[in-house]
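Take a look at this one chain, the form predicted on its own, written out in structure tokens.
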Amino acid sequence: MKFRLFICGENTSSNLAVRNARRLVQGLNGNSHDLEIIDVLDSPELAEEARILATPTLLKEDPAPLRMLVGDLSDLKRVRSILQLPAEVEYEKNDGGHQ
């Protein structure tokens, strides 16, 4: 899969937003997905060839059809629905013999 997350220069916001989606690329099953992060105030050539109108914006761009969410992200199992993600990896959790 391939993610492209746009952000606005060093906030809070996209700070959060960058965290938020790192987390969810590596909540996927699988190793071959990508994420690129673009400042628009360092490429603004890109943001306006994706048509960014705000930030952060995540866009999921392979496999088809492009998705796109503008936000922090950090409700994720509403983002994985709105970007027709599967639900998270399940982790098996080792938490001293709870069973």
The other form holds:
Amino acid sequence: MKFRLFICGENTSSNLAVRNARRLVQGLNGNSHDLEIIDVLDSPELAEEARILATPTLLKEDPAPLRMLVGDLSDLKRVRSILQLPAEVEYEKNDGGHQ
Amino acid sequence: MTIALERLITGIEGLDAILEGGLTRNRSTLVAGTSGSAKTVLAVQFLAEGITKFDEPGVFVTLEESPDDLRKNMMGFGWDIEKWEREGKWAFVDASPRGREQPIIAGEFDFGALIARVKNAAGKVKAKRASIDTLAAIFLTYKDIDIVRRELLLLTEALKELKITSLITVERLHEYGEISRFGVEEFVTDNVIVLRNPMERERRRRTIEVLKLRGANHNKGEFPFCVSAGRGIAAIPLSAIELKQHSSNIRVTSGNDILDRMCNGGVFRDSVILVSGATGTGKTLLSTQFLNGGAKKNERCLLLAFEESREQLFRNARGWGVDFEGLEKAGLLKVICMYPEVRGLEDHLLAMRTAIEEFKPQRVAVDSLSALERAGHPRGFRELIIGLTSFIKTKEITGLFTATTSTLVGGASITETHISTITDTIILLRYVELFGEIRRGITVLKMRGSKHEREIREMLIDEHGMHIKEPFRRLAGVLSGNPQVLTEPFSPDGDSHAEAYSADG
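The form predicted together with the partner chain is what I need now, so please give it after the form predicted on its own.
Every component of the complex follows; first up is the chain already shown.
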């Protein structure tokens, strides 16, 4: 699986999205997944290429179909169901940011 | 103390006059319109005029159509976006939804990516202008109106910081009523322009209105505009041009010596003459002689005909001893026949202006305006006359328009009542019933800025054209078509006890 997460600088929703995306990917342990984090302030060209408007945006690029999730991904359960990912057995409740 | 805001001349024909000098610099203007109201054309043209006329590069943020579609669709207006992209004068920010599924909202978000992309594109081309087309898509996708509004505000602020003047288009559902579909967009911009495209008498009539221009003056109300290939949007800023009309004191011939004398030595060069009369009173003849008189002095003459075919016009002219073919061959005459019903009035105006710009005549005859009147709404008709009149005057052209009265004797035409205040000179041609005969009369009713003869003269028509004779003497009520013979000279103070006999009595 391949994910790309677009964020815009350092802010609450960026940080939250990064943590949630990491947790999502960790939960898929054992698969050959990859998470790339792109800051649009550093690489606007990549946002242009992927036609990203909103931040944070999580793109699931592989396997098809492409999925686009906008927001801080705070509802991980919903995110998993949208991306049709297997539910995490030991689902760790989002406590608002502490790792 | 108020400081006048610096303006940015859009370069869009007519719009700067309506804006009284252009948009306010570094600010955002919302352009609201129903679908098909030419919002995208305006958004593209804003950048196109900037690039071609002022060397001001631009960023185009497309939220609906793909850049490829825009590149193709806008070629018809003569805008080669691809070339400007290569030259580094135009940059797209492609936010079109094509081939992509809708994003799913999962938590808090902002438009940081969009703003970063706009800044990046602006930096690349050193943009002075930006267009964002159109917001509807963004509202439909990112349903949280409060967030969208907050983010739009951030976007307009970013543009301001970059010293970019921008247009943001937004869709509205109805021609009148709330400005925009989501009812919030107008609060994020300083200025609001509304494009309308309502049906009037089975025809679309496009108008543009500047609703708000914060901190600056502008012309109020709706102004007609047309959209045409190779040109784009051209607005007709009526009140703005009317003020600028100038006139010269140079006189030119009307094509008839006696008529020139009646006008105290000819008509003014930058003036418009209205010839009003019933069918068959000699309007087409008068315009033929008007053109012939110009051509004889080596002036280029243009005839815009709306009633008769080319063949008819040439045959008529021949019948009056005027050689249209010869004049055309010599390059002194161009005859363009148009059918009034085939297009709307705005398009007619544009077609006439284009014909004038191409042929560059010194005189223009329009025969007849009344035919055009049938092609549209009275208000649109008046606007057409104003637009055409002012255009002719700024080009230092002598114009002659004919108008047909609906009744055979006497009477005023609707055309006349609409436009008499706009034209400089009015010549009346009337049938006169006299001693059981129908005769023709001609008089100069009005001539702005000049003395003119006030008498009504008899006019004869034969194979040599028209002949203006002596004034009708000792008659009253000639213009009514049913004059009365006076036994004593008519006294204008009205208390004369002159006996009057009915002419046919």
